[in-house]
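Only one chain comes next, encoded as structure tokens, the form predicted on its own.
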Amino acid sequence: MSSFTERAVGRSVARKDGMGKATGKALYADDLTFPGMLYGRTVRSTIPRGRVRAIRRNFDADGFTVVDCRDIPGKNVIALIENDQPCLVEHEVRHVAEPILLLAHADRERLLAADVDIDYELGTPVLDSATSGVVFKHIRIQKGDVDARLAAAERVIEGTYRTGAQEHVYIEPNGVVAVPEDGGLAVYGSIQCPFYVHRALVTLLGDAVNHVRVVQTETGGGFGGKEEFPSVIAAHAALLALKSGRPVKIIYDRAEDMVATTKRHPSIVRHRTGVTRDGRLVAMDVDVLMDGGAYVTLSPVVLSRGAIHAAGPYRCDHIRIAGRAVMTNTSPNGAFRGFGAPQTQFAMEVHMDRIAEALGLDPVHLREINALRPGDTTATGQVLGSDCSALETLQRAVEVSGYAEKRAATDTGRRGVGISLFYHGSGFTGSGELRLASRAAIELTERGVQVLTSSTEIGQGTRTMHAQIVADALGVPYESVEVAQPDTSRVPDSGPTVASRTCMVVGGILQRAATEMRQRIGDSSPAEYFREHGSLRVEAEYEQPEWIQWDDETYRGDAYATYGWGCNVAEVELDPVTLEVRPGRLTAVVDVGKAIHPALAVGQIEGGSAQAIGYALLEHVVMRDGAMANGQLTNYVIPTTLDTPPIDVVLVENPYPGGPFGAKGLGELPMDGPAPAIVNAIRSLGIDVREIPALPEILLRASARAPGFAIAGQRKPTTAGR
């Protein structure tokens, strides 16, 4: 082995994908063309519930490829957790924009102009999750004797909290190209989880092809929205390619992407919390309701993570959490950064400020006395290790932000400050990682070494971070490490690029593979060994720590190998006339275990925080008759640079021994804290907001209930003489 000693981990090295994206050499799905390629289109339902009676094609069919459910050679399902979602409607329609018919043509203008009428037998839709009688998943977490402790509590504080749907708004809409090849089919696309798509296509196509290959192209963002949905668009392109015998490209425009694809699950979370007069939490009773939309998709695991995080990062010996994900006749909801935890931690953190207010306590003091410490147990009974950083991140955030001084100087009715404390489990829940049995490999090349995983680069820095880990574990320069394009015919299945697992779990597998390779090549450099012996490939598989114990039936045990921790302090300014809330500054203190690439870690925190600011204040999905009524960026408002405040990021490195170089998961954690911190800052102004997005009309209703609060230009009603 060479005497190379400069380490890559902990340095902000040049991104592996940076030059290609900066120069335009990186190819996205819509950049790809193939000889004889057709363009594809999906014809969708226009009603939320009913049955298809007739389909009329009012166009000249010359040159068109037309596919309906009868053309599916395998099973008419989008394979995921449950096989309940059809690829194409057979008879029953369960949501607006459900796929019914597929068209392809070489002329895109003719394709878009093709007129199709669908005659329906209308049904009565269920559009309110609170009235749904169809439960996709029910979860119950029980610790201690909640009823007895609530009955004996000195105070019981109750509250109901609501979060709305949220659109992903990745910079690149969904897009794929399906290409027939050698009796099989290749799909190239904007994809977050290639092996999810592979499994769905194998199920759909059956014996009609002799192989399926899925290749991820450069992908302009995902945020969970390209976890499960690409299986749908890939299925449509594949069916058209199979019938036509020609490559077929389907690229959504923004309007179709917003109306037809998954959203963050709306939620209603109810809390009953027993406390002592000095602020100790003695019992929590939490009910979580999530709207899954028309089909199951990933609702069970979104609900699972949401329920596990619903008690927040707080010590309490008596906890009951009941969670339900239910069906409504709306487009299916699915994965979104945070995966259920932003909804439930919003409720917990806003509830904590209401507890502090009810007891006359400072919100920071309430959190200090209840924050989890090493050795404490979570709602599932997991004993926390030495890398539990709840108290440290809280205290650092208070100090760095000047929270105490700013709260003391709060200008009631104008400028406020709020705080939130949060955590996020790294990796799949419980035994999930063991069931995945993820694998990753490295192989020697003429130039050095290549990383082989199915983990995808979607802007977060996967290629760069994995290359850093391999470089240091192998003891070679970072520049000599390449990262292969994810192609299911070539890379091992490393599991999906989700759940804050790509660095900690897959990076850990790569670290072990690189360590083994270092032992096998001895004193030779990778290039020297390759010249003398040829290529060498080392593959490793996930190994679950022996101490992890989890029961999927009772939801008891070690839910995650470890947790990331964070604290946000948000400063806001309220316009007393319009009731518009403008964030002034956000302080984010985050324990990442080890920042493999500090600049990328800060970027993840800044980006996730900006996304969460939109969730808190701006991003309102308007539903009308089961469909998104504002499916365009003219009136679905996301934060721009003008709406994003300065974000002060402080990285805390409290290493997790089981992560590569001590690293924990990071990608989802920044989504959990800003929304409740902002709403708590609004609370400091005297307005009791319990739902997001906190639009001016929400504040108007809340301010009407706030004693002493008056909108500029209006007089507060008086109760004198009553």
Second form
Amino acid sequence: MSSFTERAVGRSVARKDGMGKATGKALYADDLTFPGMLYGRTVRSTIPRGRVRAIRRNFDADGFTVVDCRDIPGKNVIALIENDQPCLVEHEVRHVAEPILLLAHADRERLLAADVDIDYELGTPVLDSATSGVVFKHIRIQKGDVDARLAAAERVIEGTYRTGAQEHVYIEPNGVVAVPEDGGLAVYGSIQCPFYVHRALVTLLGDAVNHVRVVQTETGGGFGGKEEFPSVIAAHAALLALKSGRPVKIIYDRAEDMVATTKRHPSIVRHRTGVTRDGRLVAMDVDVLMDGGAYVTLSPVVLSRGAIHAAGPYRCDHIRIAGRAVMTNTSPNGAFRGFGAPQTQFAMEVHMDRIAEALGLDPVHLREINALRPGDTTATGQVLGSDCSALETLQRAVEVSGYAEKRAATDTGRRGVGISLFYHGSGFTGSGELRLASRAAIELTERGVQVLTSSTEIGQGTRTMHAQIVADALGVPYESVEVAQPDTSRVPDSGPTVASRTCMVVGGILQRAATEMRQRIGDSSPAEYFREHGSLRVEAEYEQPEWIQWDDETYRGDAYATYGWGCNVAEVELDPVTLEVRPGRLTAVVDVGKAIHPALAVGQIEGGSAQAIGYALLEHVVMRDGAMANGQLTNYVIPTTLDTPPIDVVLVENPYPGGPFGAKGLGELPMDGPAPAIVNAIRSLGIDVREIPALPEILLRASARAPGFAIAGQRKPTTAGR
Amino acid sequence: MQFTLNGREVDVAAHPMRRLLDVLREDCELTGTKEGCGEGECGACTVLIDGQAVVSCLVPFAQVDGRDVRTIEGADAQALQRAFMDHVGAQCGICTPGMIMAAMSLGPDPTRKQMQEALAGNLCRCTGYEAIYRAIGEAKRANRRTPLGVESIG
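The structure above corresponds to the form predicted on its own; please provide the structure of the form predicted together with its partner chain.
And the full complex, kicking off with our chain again.
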């Protein structure tokens, strides 16, 4: 083996894609052109529910390719979990902006000017999740005897908490180019999960093509918004390319992207919690409702993760969590960083502050006595190991943020401070990783070593971090490791790039592949081996740790191999006249197991926290008649530089022995904590807010409730009764 | 239309009411300038016209007649680019060219507030802006030893 000893893991090495991005040379979907390329467009429904009676094309058909549901050679579905979502409407319309007809033309002006009239038979839409009679998925988690313990509890505290939809606002909208090639089809695009798109296209196109190839282009942000949705836009471009025989590009403009694509599931969570007078949680009864939108898409698994996290990082022997995801006539809601857990942990963490208020306890003390410790069991009965850091992150955050002094200084009624404690399961839930059976490979080349996975670089640093893991496991310089562009014809299926699994799970498979390669090449350096023997490819598959036990029927067992842990302290400043809340400094103490690349890890925490600050205070999806009414960046506001406070990140490294170099998942973790910490900071000013986004209107209503809310040790807010 | 593009005199035939963004990307094949929203909110399409940062999605091509246009491809921004690389100021990278063009107007040793104001029209959804401030702070450090910033990356 080579004598190379310098390690890459743990250092903030130069990211593989850094210069390409800083110089503008990196190529995104819209930067690609192909000879003879047409532009594609989707004609969409304008009603939330009904049937299509007639379609009239009021344009000169010259040069147009037109596709409707009859042009689909295979199955008219977007293949995912239930296959209930059609690619193109046949008769029934279930939401505004549902795709009905596809057009392509070489001239974009003519394409956009083409007028299509659609006659509908109107139906009555279901727009309120609480009254929906169609349940996509029920989940029930049961531990101990909740009813008996609630009945016997010294105090029972109840509450209902709401979270709104959230739009991903990746700065690059969805986009793909479909290109006919050798009897088959290649799709290049802004895609998180190339094999999801591959499977959807194979189902859609059937025997009409001899192969499908999906290639990820540089991707301008995903956050879950390019997890399942790209199958839809890719299907549309593919159908147009197949019919026209020419490359077809579809790039959404911002309005189409916001109105037609997925959003974070809105939620309503009810808590009923039995406690002792000194603050121990004795029984928790939790009801979770998520609005799935018009089709099943990923709602069952979003609900699953949300439900599993709904009891928060707390010890309690008697827990019941009942969850359901229901249909409404809106665009399907889908994957978004955190995947259900930000919603349920928002509810839990605000509820914890309400328990503290009711008992007259300090919110930190309440969390300290209830935080999960190694040896405790979670709601699903998972016994936690030494990689549990709830208490440590809590104590560090209190210390580094100066929480106690700031909390004591909230008397002015303007500056508040709040706290949240949270956790996030790494990788797919339960037996999900076993079913995925992900594979990853490394290959010797004349230049060095190449990493082959379907994990996508969407900004989070996949290429860099995978190269670091392989470099150290193989004992070669980081610079000699290249990472192949994900192309389904070249790379093994490493599972989707989601669920905080890319470092811990796929990185772990790569580490094993590299270790095996190191054994196989023996004393040679990779370059020597290549010169003597030619290329060598080693592929490894996910192996589940033997101790993991999970029962999908009862939802009992080890829900995740490990968890990331975090604590946020948020400061806010309230304008007593406008009731606007300005976020102040946010402290984030997070246990990531091992920071493979500290600067990337910090970047994930900072960026995720900023997205969560927007979720808490600014990002309001206004729904009108089943459609997003503010589908523009002018009136759907995400945090700008001026809205984003300083974010202090402290990384804690309590390793997970099963992760590469001890790493846990971290991408979603920062989405869970800031919203409840901010709302708890507003609550520290005496305003009874229980929902997000915490807009001034919400604060005004909450202030009106304030007289009944005034409790010992808390001043009535100056805004009460205005 | 005759104008100066990245330091070279050019003559580009395009409809005067087309968006400068489209003319740059399609007619001039300079795809480093990105479109994020098409309504002047996100700043991904920021370029310099006569040294001023503007959003090219809101500029009709006619307005660049006789002017000096700079895009990321021709920007004298190596120090910023290197620092964005070193400090992970770019994650997904789609806002990065616009962010760098907007940052070029900042003087040496900018304060956090000056950076926030200069970049207020440039949205980033990945970083929370902190790494961008670190990168710009490094690139604009008054006593930088070398303009190319060859300090070690680790």
